[in-house]
Amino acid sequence: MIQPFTPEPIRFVAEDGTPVQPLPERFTPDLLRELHTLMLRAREFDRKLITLLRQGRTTFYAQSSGMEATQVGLARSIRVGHDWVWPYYRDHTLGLAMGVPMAELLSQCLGTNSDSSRGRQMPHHFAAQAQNFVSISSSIASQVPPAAGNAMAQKYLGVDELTVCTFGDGATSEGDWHAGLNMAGAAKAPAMFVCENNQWAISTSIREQTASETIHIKAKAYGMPGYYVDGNDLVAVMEVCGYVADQIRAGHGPALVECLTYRVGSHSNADADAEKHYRTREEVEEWLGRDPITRVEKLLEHLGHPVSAEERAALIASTHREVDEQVLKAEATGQPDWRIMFEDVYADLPGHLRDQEAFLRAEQTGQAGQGGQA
């Protein structure tokens, strides 16, 4: 039985691997298979990106290495394109899980032609339609009061959605959070908010930013039970997650779920460089040791079902070629040029704004017959 308010975080399997209560039935060396598959996807991913920025092919991007088991945990226990997704910018690897397309989020990330938003986003920052997947916002918290009032509409649709809203441990010590908290509490509207707790907002340790012991305990002071889990544990991610689904389709209001991780990266490629300087290289060297790639690794050996060496080097090889191929599609497409300016907002176009793109069409066209590009 999944408990809230617990001291310790909620675990199924050690950091060797070994299951430290019974595994449940449902996580057969097949479907560890593909969880792992999805994790290690998502790290070679990142791997790639950063080798983007240092190209200068894009220009921003927050890693997720070491943050696998919660997003892919999570991921795993909704309905996908049913229920709502309200992200935080470090969460690629969640939209991976639920199937958004790797092309669809390197477009993003280029700002191509082939990019939904067409480069009006900040790189890094995309939303997927299909799975309900929310654009991403940089702001600290901003998602968190829309959210609630999005599960504050499926509560008075009567459907059986539900709402999931992700932020780092960061947006905890923003007014947003609070209020957002605060209103689907009193409404008792279906949210699962989830804490993906790295322990660093940016250069701020959790220590720093907050007296509370946890992150959980703070949905005591809204009505909502708060989970306590160990977020490299995928098999303790999926439990709780998919139990506290499961609650608030059930009509038992919304709850908080901490999911204690670490980012083993920088907070983004803006401090690269700096982040040496307010956090040390054992604490980062300790973390390593319990990468969440590895514990399903181990916990597949333990059940005699290792992944050899040869596959794991094949996946990685796969997807180095999936992110290449995918760039090359991404960058053929072109860059979108003035002219977006004036698309996908109105249906028709106000009078000022037609003036505007005349004036501009002019403009372009002048500097062509003058040797420019039109």
Ligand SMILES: Cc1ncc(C[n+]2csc(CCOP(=O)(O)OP(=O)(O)O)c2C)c(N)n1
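C-alpha atoms forming the largest set that superposes within 1.5 Å between two forms make up the rigid core. Residue numbers count along the first chain shown, from 1. Every value quoted in this text rests on a predicted model; they were computed, and no experiment measured them. First, how it differs from the form predicted in complex with the ligand.
Here Glu15 does not count as shifted, since its C-alpha moves by less than 2 Å between these two forms after the core is aligned. Core-superposed comparison between these two forms: the CA of Phe60 stays below a 2 Å shift.
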Contents of the next structure:
Amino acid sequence: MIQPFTPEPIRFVAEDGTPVQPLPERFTPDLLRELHTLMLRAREFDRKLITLLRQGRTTFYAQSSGMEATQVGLARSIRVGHDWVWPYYRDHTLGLAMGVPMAELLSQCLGTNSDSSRGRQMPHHFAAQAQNFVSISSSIASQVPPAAGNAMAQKYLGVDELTVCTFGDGATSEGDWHAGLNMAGAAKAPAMFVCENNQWAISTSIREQTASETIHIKAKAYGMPGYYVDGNDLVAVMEVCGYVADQIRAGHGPALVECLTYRVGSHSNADADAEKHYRTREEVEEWLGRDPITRVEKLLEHLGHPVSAEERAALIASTHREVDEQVLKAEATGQPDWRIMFEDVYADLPGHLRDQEAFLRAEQTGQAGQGGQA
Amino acid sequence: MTATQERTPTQGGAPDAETGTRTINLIQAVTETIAEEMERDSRVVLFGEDVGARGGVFMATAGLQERFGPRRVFDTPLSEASIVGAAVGMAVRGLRPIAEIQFADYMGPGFDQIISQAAKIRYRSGGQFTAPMVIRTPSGGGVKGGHHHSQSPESYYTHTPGLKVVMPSTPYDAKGLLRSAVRGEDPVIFFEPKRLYRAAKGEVPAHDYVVRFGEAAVRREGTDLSLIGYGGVMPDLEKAADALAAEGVSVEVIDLRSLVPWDKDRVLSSVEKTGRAVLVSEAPRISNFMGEVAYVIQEQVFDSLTAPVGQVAGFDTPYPYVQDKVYLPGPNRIVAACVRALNY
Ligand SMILES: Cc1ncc(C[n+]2csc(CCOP(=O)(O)OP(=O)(O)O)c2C)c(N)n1
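Having seen the form predicted alone, could you now give me the structure of the form predicted in complex with the ligand?
Then the entire complex follows, led off by the chain already shown.
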């Protein structure tokens, strides 16, 4: 039994790697190593993507460095391909941990023909049908009411699925956020709302964002439990999310989980100078000291199963190799041509779009006819 | 409305010793005009997402919080409904809010506040309450932003009585129109074509001037065809006109500058003179504001027309990412539309 509305974030492992409460049995060294691998690979993915940005091979990227425990821990409470996920744009670590192929992620970031979204969305906005990982929208909090509806449908259909909806702290100010939680609460729908509270919405700190002491207490207003978790403690995130998911599956209605974490990098490449403008180096250093990957490494050391420097280096190297390979493969598929503009606008092509497509075909093949851009 | 000669320091362009004019870009024009208006009128306040310490994601408000303090320049919670709705409330209570919406694409969550409150409070209350306020927002494509960072939603707002809708394409107009917007008595949606922020450079005079809404600018005079646009597409109209001039075609280029109200007289007299019109905007074509302009042309100067009114618009698809250059009406597409009108 895990208590909602705790005054302090729930924590299992201290920053120095020692458990502060008994480690649940399932956290064997093998499992911890497996999760550590996921976290480390996600971090290196971030690094590589920033290199790709610098090389001009992609145009946008939102890092999740510092938030790996939250996303990997959450991923492990999801029954992949069974439950449904309405993510937000910083969730590639969640995606990777749910088994979305790296090739898919990279193809989307590069907008190549291998991108299942056909180069239509800006980078880092992927979708993965096999994982029920619904297409990411840039518009903050716009996924929240649909997630409520997804959960209402699950209840209506009588399936034992769960809907997971993630967002940042900033998103909790949007009307859509409140509308979605209220709806899910009223409908007692099986939805788990997860706030990845990384404490900054671009340059706006959580203190400027809301006068509310915490995010999770807002759950009270919508008739659902709110859980407060140390989002840099992998064990805590997995335990709490796992417990909450079970509760929801057992028919107890929706819940809100607040994972307190930190984005150590910039908001995106459009904001590469965070420290210069709005936050202090000291704050970043302090949170670098609470690194979620280091914490798992220290825990493993504490348990007598340390990750050796060689192992770590090998993991990093293999991730870099894999990214490089997948990038070349994706790039080799080329970029989608102008036709993709007209597909998937509607289920079938209405007359006016047929005309516009014909116009563009003529233009692109240098045979502009007499007709206008009808 | 008192004019002031007060100058404010700016990043751009040293003034010409004799005329006092300087060359700046469009985003500098926005920044310094906000500063000047805040200097002039203590009721002017500026707020939105990241406009404070960060200076806005495009840096349009850089340095303003330092200069005017966090009481007058402040970051808000991430909620466009709150930003627009609060602006309405502040305006009703006597302030002159300038609200920034980070991207025009994100006016969506504030849409109800814009169309139900800002646009209608004067009418609803029989003029007892009014909302003089400005919503500034970067709009349009060409920056590889995909659909949520590239849309041109101006037609939604031109369709809403009670709002004024403006889009500059030069630093001169940005200054003059923004001054009109801040000093006016109505809610104004002020679209800033983001791909011209740094690309559009031009002279601005040292003195205080306004550009009144509803006055189009004739960018060049011509006798064979009227090429009419606004905002981000204007440089492409100029390029198209150059290309046609090289073929001996005399094109009149008109920049509408404001859509509500729009300069019917200028447009109609131009079309009466040239007999041909091609209308350009990058917004999707269905219910595009230019459809209204085309309608009025055919209704009022039908006898002068020697060809159907041509229109170049965005396609009726969501704005794409990879193919964004193909989506936008470039000079070639504009020239082709002109040639069709000329050969009709
Ligand atoms: C409706 C809307 N308004 C504004 C933006 C611009 N924007 C993109 S990310 C962001 C900050 C989001 O912060 P948060 O929800 O805390 O998530 P984080 O990026 O910190 O993970 C803003 C304001 C947007 N994408 N959508």
